[in-house]
Amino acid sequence: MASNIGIDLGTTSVKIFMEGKGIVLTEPSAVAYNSDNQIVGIGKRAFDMLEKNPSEIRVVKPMVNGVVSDFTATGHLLRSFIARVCKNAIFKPNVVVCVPSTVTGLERRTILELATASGAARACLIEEPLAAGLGAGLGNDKPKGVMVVDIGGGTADIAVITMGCVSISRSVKSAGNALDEAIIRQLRRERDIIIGEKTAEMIKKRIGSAMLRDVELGMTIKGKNYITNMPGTFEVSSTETYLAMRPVLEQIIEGVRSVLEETTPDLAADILDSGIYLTGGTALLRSIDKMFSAKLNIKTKVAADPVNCVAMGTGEALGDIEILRHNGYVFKSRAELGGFEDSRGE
């Protein structure tokens, strides 16, 4: 029989859930090519080359803000990962792929065609905040509203879920990667320090906070002086990291406010009672739940396993296909999509 797998196709990483086995793969969203456009690395191998690759090797991040920016690289990524988890299976798998809540019809079709071209027998899409809610254990068929904010690498997907369906949703194109970029800009503008994406992410994880710390922390980093263009070591404080990230965090808060403003009064009352649930890798940022509570005056909780909520949610959907049907999602084969040439040009 064909296996059922769920794919969290994120901007920074790809996670694959296999029915009966759980999460079987977690790899960065990256593909490396040489000058002849031949693949020299996929996933972690490609990501390790980032910012250290020679000129003849090109490292591509195929997903930008949760949607496909490089069709060919995304096809190579999916084909490799699906083949890895399915191995020598006789039948092609049925695949559920997560997408941001506000992707266009064309983007949905593109991802479906990519999945079927990459080895899926049939493919279906599910919205990321709905999957995140299911993975956090918030799925139920009762008419009670709950708000989920899935803050990943490329997007913050905000949704109100009721009766196992998305009532209202919005996607903010500011999330974890935007926080890293804000740290890079701040250090270059205020301190004449040039750092890379990996160093910025390390700063965010080690001393970053969504609110000012009571006791300031510092850390030593390596980078380049913008004026002399020479390498060196520098001290970075938690306060300047917070100040750099604050505008991006405010954009996410404004996105949540806009969804709350459009929510019906009864659902808004439910949210006030049940609270806001944070999922996604950026939900691990220190004090982010306290910031939400302070800014919105609504109790906020971080899910038990925020990083894997979306991938686990695909497993919940695979275990109860009615969840997909209630939301208008159906599995489609390549023939039903009227597919086109795949990423190998076959």
Ligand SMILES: Nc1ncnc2c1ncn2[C@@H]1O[C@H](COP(=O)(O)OP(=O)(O)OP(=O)(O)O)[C@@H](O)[C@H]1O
Contents of the next structure:
Amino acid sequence: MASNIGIDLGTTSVKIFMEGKGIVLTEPSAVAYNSDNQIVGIGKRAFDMLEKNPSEIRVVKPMVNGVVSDFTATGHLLRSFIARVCKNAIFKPNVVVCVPSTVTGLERRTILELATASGAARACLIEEPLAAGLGAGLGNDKPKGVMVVDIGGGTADIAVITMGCVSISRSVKSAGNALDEAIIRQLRRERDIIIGEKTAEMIKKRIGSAMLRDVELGMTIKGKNYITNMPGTFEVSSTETYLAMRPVLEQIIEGVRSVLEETTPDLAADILDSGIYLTGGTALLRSIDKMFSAKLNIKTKVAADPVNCVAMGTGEALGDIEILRHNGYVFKSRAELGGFEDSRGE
Ligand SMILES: Nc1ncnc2c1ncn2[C@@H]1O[C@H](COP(=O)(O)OP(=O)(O)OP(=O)(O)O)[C@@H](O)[C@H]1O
Ligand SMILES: [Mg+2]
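Switching from the form predicted alone: structure of the form predicted in complex with the ligand?
Time for the whole complex; same chain goes first.
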């Protein structure tokens, strides 16, 4: 029997939840092609090639800023991962796919078509912040409004959830990748040091913080001198990292403020009581909860296992179809979507 699966199609990574098993796959969102456009690697293998940068290989990251920017590569990614997790199944699985709440109707339809063409029997969408909230344990049974901010690699998705539905949401294109880019820019501008994305991410995770640290930390990194173009080792401090990241974090806070401004007084009162929950990989940035509390005067908590909240939330939805129906989502097969293979007789 095929177990149904939930897919968090993230900018940085794809996570798959399988009914009865939990999270069964976490792989970078990347596909590598050779010069004949044949696939030579998917997921981690493709991501590793990105770093080595061989000239005859093209590595595509199909999701940019939380939206599908390359549909063909997304199809390849889905087909490979669905096949991998369902390798022993006789029947095709039903699949719930997460999408940012801001995707257009056309994008929704295209993702559904991709899923049903890539190994799903029937597919259904769920909004990412709703899934994040469900995965953080803020399900249908919580009548009070609560705010969830899912800060991933490409986007920060801000939503107010009440009784299992998203009442207001907004997506800000400032998240983990923007923090890495800010560190790269700052080092080049202020110190004439050039570093790569992976080094910037390492600095962020190791010494980065959303609040100024009491005790400054240092880290030795490898990079290139911008003037001489020669490689070398450099010392980077936690304070300069904090200062580089601060404007990006401020943009996320501005996004949250604008959602709070739109909430009704009753919902605002609910949020004051129940607080803000942070999910997504960037919720692991040191002191980000303290920064939220300090800037917004609302208690803020990082959800348990924030990286997997969205995928876990798709699992909650699979376990309680009412959640999907309640939000107007129904499973559709390829024929029901009007896919040409199955709908010829209609
Ligand atoms: N310990 C950490 N400290 C700071 N940032 C972290 C940490 N661990 C992971 N991250 C960041 O989390 C981001 C990935 O998070 P996540 O897996 O939630 O993204 P995604 O779901 O793929 O992206 P999106 O939701 O934007 O499409 C990356 O930018 C990564 O650098
Ligand atoms: Mg995500």
